[in-house]
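Here's a solo chain for you in structure tokens, the form predicted alone.
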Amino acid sequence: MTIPKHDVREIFDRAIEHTRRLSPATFDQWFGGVQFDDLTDGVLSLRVQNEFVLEWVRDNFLPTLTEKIRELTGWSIQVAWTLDSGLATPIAQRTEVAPVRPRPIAVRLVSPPISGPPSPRLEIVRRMPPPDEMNPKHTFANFVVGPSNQLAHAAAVAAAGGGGRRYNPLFICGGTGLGKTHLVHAIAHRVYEERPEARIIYVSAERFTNDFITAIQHHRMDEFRTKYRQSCDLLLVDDIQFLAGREQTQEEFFHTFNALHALDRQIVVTSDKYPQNLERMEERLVSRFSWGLVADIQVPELETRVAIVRNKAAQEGIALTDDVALYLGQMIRSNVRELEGTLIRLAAKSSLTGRPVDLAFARAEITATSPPRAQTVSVEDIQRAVCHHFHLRSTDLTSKDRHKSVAFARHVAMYLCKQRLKCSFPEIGRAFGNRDHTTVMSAVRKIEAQRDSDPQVRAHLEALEKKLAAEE
């Protein structure tokens, strides 16, 4: 959904009079330092006096202010901070409109000729068709931000010059369905909508394998070579776990990278793994998806899937209650397309049959239509197996303990949660004591080098599934 300019400033000047209300004097204070730049697609950009101003704003006033415009808009806000030493006047006093971003519009300057006249002439730029295969659905507005996907998120969004640091290459991992093509149409949706001259390309990594085939097949490399590496503004690579095993195609790959990285021009890889896990992909290519960011996606947390359930009923029209948003999201946790599919599969049924999406209805289908669910370990077996296999109290490993012998079972057991049961981060720290999500894909990490690299470690795990595979 577009909304005008105008009323994108009466959103937000709303939202900011609601959000006045909770402490008038407080807030003049504060928000001195805050100006509107902009809000598209969901992403409030905000410019910023400094970064003491910024932390009292975004923990004090910005969940009440990004809950308004939610409220009035149906997107879910994400925030783009600037950084601007210059701002003094406060916003509750500002009579004018605060500028908004500059939108680049398809002109440009042409010089004359030597022997024309003195003044430049305005050219048309001609605007760029959209790249192919985009789903007009998979917009930042539409994509809603947890803490399972905030980081790659951001990272989006400031790659499609949304605000923030840009990262290049910027390279989002993560399993199926759970977002990493959503982000990516989103960041080509963005900068064609800003930039329409820009030259977008987004392909699989299939597409551009085949594309390099039929070139070097009907003698084009010089076409093919023009089109990645010089007429390309923008590059958006899926899937690139594709190119394992193909050497050729790699190898004309890593060029296009270093011909689009020397000229500075953005480029986008997603991926069912993380880098130093591809296989069969040359160490030059691994080494270059590290140089920017790697910005891994999760399963979604309940809460987080409550929400997507919310916002694709809305999308498309469905009546939905609280209870039946919940218990989706209970019931389906794999991931997100799986989760959006049964909820338009219930839709479906629901106008076929004349029967409301109620709770009674949504728990009948489910059950007559998902297989029967083998009895699988819980959380609480994995600790207790962990717990009885080191010789540990059960305690331990919600403890603060950090003894060496603990946090190696600990992080075993974090290892176990995420690889059998697909547990999100967050879900598996607050299994742990309310640990950090960060602090839980650490150790899930350093568990997975671990079984690749020491004898001893891999025989603690096979062990310990083995064990657990007899429980279910």
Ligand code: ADP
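Residue numbers count along the first chain shown, from 1. The structure displayed is predicted, hence computed values, not measured ones. Between two forms, the rigid core is defined as the largest C-alpha subset superposing within 1.5 Å. What changes on going to the form predicted in complex with adenosine-5'-diphosphate:
Relative to the superposed core, Ala188 undergoes a Cα shift smaller than 2 Å between the two forms. Put the two forms on the same core and the Cα of Gly341 is off by less than 2 Å between the two forms. Relative to the superposed rigid core, Lys273 undergoes a CA displacement smaller than 2 Å between the two forms.
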Contents of the next structure:
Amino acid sequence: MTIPKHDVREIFDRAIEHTRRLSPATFDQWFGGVQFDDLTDGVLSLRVQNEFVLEWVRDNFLPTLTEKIRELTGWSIQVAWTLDSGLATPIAQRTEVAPVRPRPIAVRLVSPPISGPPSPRLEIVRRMPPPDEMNPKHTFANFVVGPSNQLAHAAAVAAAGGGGRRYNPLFICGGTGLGKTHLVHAIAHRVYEERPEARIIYVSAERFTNDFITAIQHHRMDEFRTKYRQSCDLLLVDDIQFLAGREQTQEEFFHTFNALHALDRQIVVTSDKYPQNLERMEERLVSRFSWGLVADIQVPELETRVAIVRNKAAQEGIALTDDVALYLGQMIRSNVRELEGTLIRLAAKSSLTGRPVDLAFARAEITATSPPRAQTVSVEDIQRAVCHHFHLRSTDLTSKDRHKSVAFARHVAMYLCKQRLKCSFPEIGRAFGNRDHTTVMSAVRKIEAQRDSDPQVRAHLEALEKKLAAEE
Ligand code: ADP
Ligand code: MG
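I've shown you the form predicted alone. Could you give me the structure of the form predicted in complex with adenosine-5'-diphosphate?
Complete assembly follows, chain above in first position.
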């Protein structure tokens, strides 16, 4: 089938219009440097200024473009490229902030087998192996976004080339177990998925150090430098605080950083501290860490914690009721890793014992295993909350009053002290009008038993726990 020239041009324009919709801004930046020459019998001839533009256009827009042309013409499409240095440089190559640059790779367009689908197929001849040490579950899809990590998340998506302003370097900092490694893995997964030819290096700072030492020992510094400074499109370094006091490694990393930064290759660094708080770290490195964006991750809010628990449960196929998700979110506050660990442990015990993961079970497990927590709530706080809840006077709990309702409130307060503060029985006894430790023990046991058998008691405890959680 032959198509008249002016129709061919129109087909190309329509396919271009369709492709441009994917990402108009990026498209204009790059396609500005591409010229249409011809489309005859399934061969699309394009002219570009240099190989760099060719690769970018080919990797990012070509599949969509050729698929559309195939749809309009019924041809399977091959592309013939012409390099023409006389063409204008596209805007993207002139601006400072460009997407992570791909490495030149060998790609060939393969015609489909006779019986196969009629669309052209890009065969990437050298697909890079995925980076080491990565957790396949640490993806953007599995990351719960909340106010505590919103900025770091958005910056990570941008660093992976997903739009938004890209910062180089991106420095992600925050306390342990708050999702730094997860985000860095997510960047690597995303880039690997979308640009399998990109050379991604993910290393812990410890691994970087060890690599460096080994390279020195075996006189292989050239190889080391080629790997980190040249053969790398995306460098992700986890836990940079590990370099504290390691002067020679810092020096090497400084030069690695400079080399990659000069090539506008994306660098992402994580740390448990802000750059300026890193100890025994060279000043010039610290200052470079702040060149791009410093994005911190804070302890997640209750809603985010509950969402993380739910998300994890769904991922692991654990049936979880809302009250247990809420309870876990309330009880485990400072560390997402611990939150997940508790959930997994509960599920494991549940499947071993056949006991459903319900509130009583979750409570018993947390009480049994949680380490003593920082005492932000005091005995007095608990006594005050209990008095308020049962409408008693502040002296009632420490008095000799043995009236049933007062005694019950006193037992509840003792139970809460034991559970939340990890005080000893004698300590609690002293705080409740110098009562004997055996009295406290039996009060705590009584409430524990009622908690598991009496919904009303459970409701009182829940209300009080919520109130105390809010005070912390
Ligand atoms: P860090 O590197 O900051 O110490 P990690 O990235 O190892 O923390 O996170 C600890 C655990 O918590 C991981 O299993 C991770 O998947 C999970 N996690 C942390 N934040 C989130 C989040 N926002 N959404 C889902 N999972 C999270
Ligand atoms: Mg980590």
